[in-house]
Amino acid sequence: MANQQLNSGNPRVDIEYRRKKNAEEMRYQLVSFALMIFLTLIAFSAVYIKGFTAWFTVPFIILLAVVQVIFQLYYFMHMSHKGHEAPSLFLYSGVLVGAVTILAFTTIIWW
């Protein structure tokens, strides 16, 4: 919404539209924040409970961290909005290079 100016010529309609979009955006951010707090509590619980082994706990926490990163990118950093295609391309390219690098070094060390 920041990159695109909507102007219908009627100031009342424009203000109402912006209020509606801002309220919707705030609702998404609050729900995302609540889910991230919940995921953090699950991660702490997985470490606190002694019944889980490290072979379960570590990948589980990494999975929860990846989910939280996705929530932060799409809802707090507004990557889901139009006009963010170039930053998304660079971000995903960096993630791909990082994953390939980790995979390469892991296979070199383990085999």
Second form
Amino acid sequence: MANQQLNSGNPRVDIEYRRKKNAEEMRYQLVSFALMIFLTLIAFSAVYIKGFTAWFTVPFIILLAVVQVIFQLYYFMHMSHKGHEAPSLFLYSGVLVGAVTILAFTTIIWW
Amino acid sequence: MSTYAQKKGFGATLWDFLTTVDHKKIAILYLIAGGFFFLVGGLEAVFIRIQLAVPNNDFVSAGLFNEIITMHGTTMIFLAAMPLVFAFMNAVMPLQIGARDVAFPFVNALGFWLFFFGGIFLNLSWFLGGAPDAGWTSYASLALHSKGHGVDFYILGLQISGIGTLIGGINFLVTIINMRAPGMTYMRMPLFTWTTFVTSALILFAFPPLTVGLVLMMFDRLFGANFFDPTLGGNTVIWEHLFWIFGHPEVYILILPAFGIFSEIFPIFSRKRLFGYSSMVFATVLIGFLGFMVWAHHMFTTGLGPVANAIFAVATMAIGVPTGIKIFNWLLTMWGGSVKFTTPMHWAMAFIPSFLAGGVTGVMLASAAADYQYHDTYFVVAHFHYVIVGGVVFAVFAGTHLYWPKMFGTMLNEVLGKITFWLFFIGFHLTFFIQHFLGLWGMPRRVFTYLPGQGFDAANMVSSIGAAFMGLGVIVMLYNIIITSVKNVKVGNDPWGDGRTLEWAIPSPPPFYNFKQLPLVRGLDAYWLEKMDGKKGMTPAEPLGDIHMPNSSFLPFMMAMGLFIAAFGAMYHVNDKAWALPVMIIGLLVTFGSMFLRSVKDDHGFHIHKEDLMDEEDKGVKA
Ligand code: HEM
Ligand SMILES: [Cu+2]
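Alright, leaving the form predicted on its own aside, put up the form predicted together with the partner chain.
After this comes the whole thing, all chains and molecules, with the earlier chain placed first.
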């Protein structure tokens, strides 16, 4: 509430600054968008191209998926911006709790 | 405000509470509902102790005994301790951070009604063919073979009330992150707010595993799936893991707010700043974190293997460290303070040795090899009652006496409060201390009777007599509440005289908008700081202005009731009852219809105008 200063009093400065910021933001979004399409293509070709075993493709696709999630969070959902400390804290705690659970299930129940 | 409330008739008051979205009224609802379930669970406990008082007793049958212990545990954890803790969080936390309400008042009301309907659903099992009887942990190997609908009541009831708890926790998180008053940095938050914060985070991460477990169990029991049935390729141990991944954080969900309440009481009545504030915060966060790494200590004897057992044993023992930090900080808070022996302070001082005993037996149980001996004996029963009663229930009693004036504007009688304390304190140790030895002598838990001449007779009798003392203590407190409410002597802002945090800077009970102007917080113990500077109240951080308030709404009640109705349909669908499916559909329609209404109907709330706020101030001066 009180800690977010939206206006500096001088409307022109604000708008120009914002325009620049937005352009920069747009560039990042386009770049990561292109990257994500590229990664998706790689993922598809990894399955399509003969010669890779499942032991390679499955972990490889999962790795690409993780990279994409990170792109998604940071460039499209603005987690790279300031003021997202609390959401990232909770996201990472959640990931940690989930990971411990999966680790336990894979090591002591299923295999 | 109060005169206005008194003029209303009973119907109007009831409607007010059914539709309220005010955190202070929701707190009262939680207190009443949680208190009611506490009495129900207490009654069940008395039945258990009557049955076990003498060997070969037939006060209740074996089957009924199983139902009673299951419902006792489930009720006490989910329907008494949780909501009572939520009552104080709702009543106090927004005031402590200088907020006008929680972040989502509507969701707050919805959370309460979901809990309430879930609890009612669960307890209706008593009248509809028998209560659940597979223990509060409802292990799949028992639960899948339980006849009748008892366990279905457990699954569906807990699912509904669990959603309520989850959204309540999220609401508190958002509130604490976003709605702190100017100057209220994280490291100036009172410890009760901190523990509420960490508790809510635990709720956020711990309830989803329970939800998943309950859904799988629901599919197994109601829709013919086989997740937990080993004869058909399932695995019954998965339920145990899911349950305890939730269950161990759950016990910290209960104890952390209790720590918070005591961390308020010690400084207030020692009239001294909390010793080691930052280490207290650190310990709270660390306990929350470690709480997720230890669940398998409940499963040492399921055959996880020595490596897993060793890892979980060490992780479990590690929790003793931050807990120890806290114990020393509380002791050092009292050290050199000018201690006032009020009722809340009695509970707080008794809490330290009682809880400590529970922690010590916890570390004993955490040695995996030794646990093979203790597991499923009365030793475990003694352990968890020492931590839960000696920690959580003591805190609920302490908090009731401490915050009663803030919630209701009247002061509970101190003499009766101390009588309650002594009866309960003596009864508690009489009941549970001897159970350590019963366990070590070999009495298994969850047995409905035992034979004479095994050396258990006298100890069980002692234990049952202790339970009677606790019952008397509760009755004295109920009497105290009634006479206090009848006398209705109103008190001022800071009835204990030594309040340190923001809630004591405003009237008791606070006006519905809490703070006319948001306060400026200049440090830890904000109100105490101002008092030490010779000021009467907080310095405002904003000019007097219009206050935006949410409207009351009946929709939360409707949404929760819809699920309640649908649950009956889902349950009796198994018996091929013709009416079951329509009932389920109607229930879901009520819920989703109410959600739809909420989404399409704009409700912008209302404003209290500046002029009205000033008027009220004038009236206050005249009265
Ligand atoms: C130093 C802290 C603690 C340690 C090391 C500890 C350790 C343990 C262990 C190893 C068990 C399993 C015993 C068995 O089944 O054989 C256990 C059971 C239990 N503990 Fe704790 N505990 C601690 C604190 C707490 C707290 C704070 C609470 C609640 C507020 C709690 C509640 C329970 C409950 C309810 C059970 C029994 C669950 C059941 O089987 O029904 N414990 N504890
Ligand atoms: Cu545990």
